[in-house]
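The chain below stands alone and is given in structure tokens; this is the form predicted alone.
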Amino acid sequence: MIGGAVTLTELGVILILVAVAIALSRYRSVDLERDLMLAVVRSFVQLSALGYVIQAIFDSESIWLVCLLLAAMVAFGTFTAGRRAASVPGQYPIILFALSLAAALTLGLIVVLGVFPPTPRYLIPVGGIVIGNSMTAIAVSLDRLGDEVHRATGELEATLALGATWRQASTGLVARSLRSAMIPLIDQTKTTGLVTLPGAMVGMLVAGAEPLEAVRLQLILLWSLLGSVAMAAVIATSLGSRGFFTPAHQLRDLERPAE
């Protein structure tokens, strides 16, 4: 495959590693064999379909089709993150707003500053990376926020009884939730080049790009992600925390959803 396209034969050969994972799962009684096989089939079907869609968009050079594809990514991301953040009242509109705004601001700034030209070849992959990472940050932060609120119910009620507003009472919980969402990406950024080689950089190197060119592109992506993830998580937790309290600054009587 070196220097050329990946063939179906080469793609099939790499399934040996998946077979090893399935064998290890069976050997250690992990019971993940079905999930592993389903993951392989779904990834093949989904990515193949996406490949045809992206190729069609590349051929058309239509910005409207790019926006439509990115909107579909946001919609699926909202649904995925919303299922994990089930303990947060009204989570879906919150996630949709936070994810849309973070993606729009990040991509808009990249285009306005001239970092990338506004073409499908750049907007689709960068937008996908931004939306995917922002979705994960939102899901983690809201899930942690729900846990924190239900764990600290007594503390919150006592703080509110002493005259604190809902914002003052939830400040510490929101901060811990944001840290949970931000730390993985911060650690990844700090260890890039020492512990791991990021996917975009590896892809460019394999495609034959100069190492310094690959490094610069990867830095653009990493720094863009830091901004987009922070925006998405802050917006989501700020709006999400409000839903746990009444307009009279009282803690709502909420039941923890079943796992």
The other form holds:
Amino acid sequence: MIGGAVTLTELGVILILVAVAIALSRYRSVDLERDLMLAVVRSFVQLSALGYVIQAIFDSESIWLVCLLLAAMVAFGTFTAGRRAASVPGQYPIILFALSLAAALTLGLIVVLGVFPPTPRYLIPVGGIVIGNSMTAIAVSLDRLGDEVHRATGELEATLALGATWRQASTGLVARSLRSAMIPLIDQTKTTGLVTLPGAMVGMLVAGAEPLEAVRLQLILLWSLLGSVAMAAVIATSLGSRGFFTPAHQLRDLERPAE
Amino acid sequence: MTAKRGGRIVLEALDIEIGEGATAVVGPSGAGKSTLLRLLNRLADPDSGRVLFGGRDLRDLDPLEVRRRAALVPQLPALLGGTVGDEVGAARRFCRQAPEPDVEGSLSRAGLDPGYATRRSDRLSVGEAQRVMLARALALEPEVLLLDEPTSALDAAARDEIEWTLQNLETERSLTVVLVTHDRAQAKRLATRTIELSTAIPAGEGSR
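Moving on from the form predicted alone, please list the structure of the form predicted in complex with its partner chain.
Let's see the whole complex now, leading with the same chain.
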């Protein structure tokens, strides 16, 4: 391999390590052989397809195709996070709105401030990272919110009984849900470079970039993510918490969906 | 009126009037006693029928104001954190229209030494927590006090003390009290009228 380009032969050779994993799984009766093979096939098919799509978009240099691809990522992210947040009433439109707004604001700011030019080469990978991380944060925060509301029914009703609005009554739960969504990324940002090398930086180093150049790009990504994840989770939990209450500040009589 | 909870009808075709003074609501568990209290301060709405408060439909009143006028003391300790003083003054933090809390007065009316105000609310015994919740409700200066099994978590001695406190409250001020209890003897000791709810509706029937 020279200058970051990997050939199909080299790709095939690395399957040896997958074979090791499969052999170990069988040896210790972990029963993950099928899952491992499925993971390899899926990753190959999905990433190759994505590679062709991105190549096509690069060739066309169309900003509209970029938007279309990002919209598809948002749609898929909404679906994925929505299934995790099944205990939150009306979760899909909320997630769609939170994810779109967080991604649009983050990418918009990056472009307007001149950090990256508005070209497919920057918008697609950065958009993908922003949408992916925001999706996870939304899923975690809403899932946690649902748990908190169902666990703290007594507290919520006791607070409402004192004349609190639904928003006042749910402030504590929303804050706890936000913390659980934000902390993983904050911890990851704190420990970055100490335990693991982040993905984008690894990619740039392998592709032959100068280390400090790679560091700067990685910091831009990490810091942007802090902002977009915070926005996504705050929007999702603010809108999501409303669904648990009636306009008369009553806790809705919701049956917990089956897990 | 009729009311459902968790998809099950818990109160059916109920038609009652609660006057001034103390009224006890008795019945086996699942008879809808707690649900009735939640209807009275609009933590829930009936599925059919209506609840009148001073002749007006509860749905026409501001729900937050209704909850301050008809204060509920929940069955299980549900304290908000902070000091006991914060707890008693909580309603005022939520709304400026709530009365300025008389923390010491409310604590002593609930049978607690005013010195409790500086204690942390998460370090209280169940009996103390029950009294703090009572003080918190009294600080709202309500017209109606809704008590949900106020002594069910307490031993006999603590129960007697709370009952004594409640009897004093009734005589001290013109307060309408609705007391939910499974203990008929307690109903007789504390209330002048008793409403009997029965578990007429077995689980499963009337499901959504």
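Take the two forms, superpose them, and find the largest set of C-alpha atoms that agree within 1.5 Å; that set is the rigid core. Computed from a predicted model, the values in this text were never measured in an experiment. Residue numbers count along the first chain shown, from 1.
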property	result
Rigid core superposed: Leu226 CA moves 2 Å or more between these two forms	no
